[in-house]
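Only one chain comes next, encoded as structure tokens, the form predicted alone.
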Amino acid sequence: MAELDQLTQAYERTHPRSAELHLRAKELFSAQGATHFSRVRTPFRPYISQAAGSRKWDVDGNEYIDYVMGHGALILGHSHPVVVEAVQRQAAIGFHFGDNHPLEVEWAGRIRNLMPAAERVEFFASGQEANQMGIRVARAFTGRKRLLKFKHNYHGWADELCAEGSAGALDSEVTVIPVDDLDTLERHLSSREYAVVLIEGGGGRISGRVPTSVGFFRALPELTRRHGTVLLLDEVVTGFREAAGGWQSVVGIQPDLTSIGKAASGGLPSGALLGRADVMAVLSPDAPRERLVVHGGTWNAVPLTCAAGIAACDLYRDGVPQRLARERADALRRQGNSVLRRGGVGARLYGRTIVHIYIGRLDRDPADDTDPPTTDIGQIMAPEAAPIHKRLDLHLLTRGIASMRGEAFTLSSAHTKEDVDVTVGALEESFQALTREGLI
């Protein structure tokens, strides 16, 4: 217990200005002073004042190798100079025209070139909005109401997108089933009452903390088409991160609708719904009144975001950022797992450009370390591991590593070999400390 207290006290001593801001924030924001559920931490997350490349600095001058990366948005790293230049140039001539403009056409054209499934493009202020519109479009197109989604997939906080049973949410038309169960899926779809199947690209929980087999993804287009249901692939995280063409290009499918966000605009707020022209036709004013979907939004395709999106998409096109991020992620997993094995620790790293941290029973040690060390999703999502992840998060922060809640490392093309080496050292020290504390 003494060591536990010492860690928190040492963190508070080295973060005095963050502590002051946190006290003020608690009087302003209901979620213990945080503006996002993942930033709720004891005693508090650092308050960041600057970022560049793979690094960020807090108000107390502490430096971190950053693996939050804008919650996955920054595959190019912080403040990529090409994106910065595009934003600065556009800011000087107009933030918001409140009208049609050339940049929205250019950006949509680049998205279509990268993702051929984008016969039509509709812009939003966030990926969650794109998911919400995808559901409404599917309902208008099919004339059906029900939504089918998968356990442990994350699509946002809105009513029908959030976890089953969430307080205050209305979801009477939603069915949630396990992934990788084609028989159960077909049994539901055969009722022909489902407008849409919604699934998270790359696997559940930010690109695969809860894995989904490639075979399952590949079976979805034909199965949904057979039963007259729209397939909506949520690529808010994986779009332009997994590959220039997104997760759909990795597994070789073409969904009816795709939602993107995060990386689409190089780090500025954005979302887009992409899809088949006939499905998206319900957004046209020429659609029959009973099927017409009207879409407004002050922040849809604002010039500033479009300028950033064009610059980012041009950088994504050759696949180099994705390849560099994957190389660094591969090295982090390989070196990190070597350290964990050597220390006899019940933990492993797995995933792709987002490296997930598993803590728990090891049922296997797969040769392919993109796979987790268990097939038991209950173990992967075990609530009893949550306090250990939180503690790991604090240990890493004190060693200059900003992870995603002690649950994942989000890599970018800006991360270096040195970053990986330092991170592996910090990870080893942190797990040694957790062992001394009796937490693992």
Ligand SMILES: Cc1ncc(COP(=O)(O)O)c(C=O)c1O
The other form holds:
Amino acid sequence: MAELDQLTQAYERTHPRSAELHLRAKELFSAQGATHFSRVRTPFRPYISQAAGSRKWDVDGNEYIDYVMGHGALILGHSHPVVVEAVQRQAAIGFHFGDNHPLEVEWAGRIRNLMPAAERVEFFASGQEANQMGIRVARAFTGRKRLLKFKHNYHGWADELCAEGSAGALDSEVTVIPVDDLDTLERHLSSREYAVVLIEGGGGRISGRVPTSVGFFRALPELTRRHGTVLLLDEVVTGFREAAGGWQSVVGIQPDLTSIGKAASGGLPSGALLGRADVMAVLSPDAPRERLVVHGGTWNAVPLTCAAGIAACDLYRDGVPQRLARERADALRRQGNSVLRRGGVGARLYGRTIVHIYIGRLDRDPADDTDPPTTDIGQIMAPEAAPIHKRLDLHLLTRGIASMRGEAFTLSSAHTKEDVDVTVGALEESFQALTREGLI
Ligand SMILES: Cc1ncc(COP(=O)(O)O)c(C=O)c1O
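Please give the other form, namely the form predicted in complex with the named molecule, since only the form predicted alone has been shown so far.
Following is the full complex, with the preceding chain placed first.
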């Protein structure tokens, strides 16, 4: 317990200006001063004032190797010079024309080149907006209402998208089932009430914390087609992060609709819905009135975002940033797991370019540690583990590592071998501290 208090005290001592900002923020923002549920923390997350490449710095001058990476958006690292140059050039000649402009055509064309399923493209301000529109388009196209989605998948916070529901959210037309259960899925789809099946590419929760078998993804296009349901693949995280063609290119499927966001615009806010021309024809003013879907949005395809998106997509095309991020992730997993094994710690790292931290029972110790050490999703998502992850997050922060909630490390092409070595050292020390504290 003494050590628990010491850690918090030491953190507060080295973050005095963040502490001051946190006090002011608590008077402004309802969620204990945080502007996103994942940033709510005791005592507080640091207040960041600058970032570059794999690093960021807080207002007290503390340096971090960053593994939040813009909630997964920054596969190129912070402020990639090519994207910065494109944004600066565009900022000088207009943020927003409120009109058609060439950059939106250029960006959409590049997206289609990367993802051939994008016969048509529709732009938004965020990933969840793309998902919301995907659901609406599917409803208009099929004339059906129901949405089927999967447990522990995250698609945004809007009404029907919330992972575990929320006070005030309307979701009466939603069915939630576990992943990897084709029989249950088919039983629901055969009712022919479902407009759309929505699933996260790469597995649930930020690219595979909850794994989903490749076979399941591969079965979805035929199964949904047979029952007249639209398949919407949420590639908001995996789009251009997993591979130049996204998760769909990795598993070899062509969904009816795909949502992207995050990395697609190189770090500026965006979302896009991509898909079959016949399905997305409900967005055309020529569609019959009872099928017509109207789309507004002040921030759709703003020139600044398009400029960043074009620069980023050009960098994604040859797959080099994705390969670099994966190589660093592989090194982090391998080296991290080797210290966890050596220390006899009940925790393992797994995943692809986002490396997840599992703490709990080890049912197996797979040689290929892209897989978690248990197939029990209840264990992976165990609520009892949440305070331990938060505590790990604080231990890592005091050692100069900004993880994603103590649950994951998001890699980018800017992370170096040295970053990985430092991170593994900090991880080892943090788990030793958790052991001393009796938390694991
Ligand atoms: C898989 C997935 N889909 C959709 C979203 C929502 O995207 P946005 O936060 O841009 O609305 C997220 C956000 O983390 C996500 O992880």
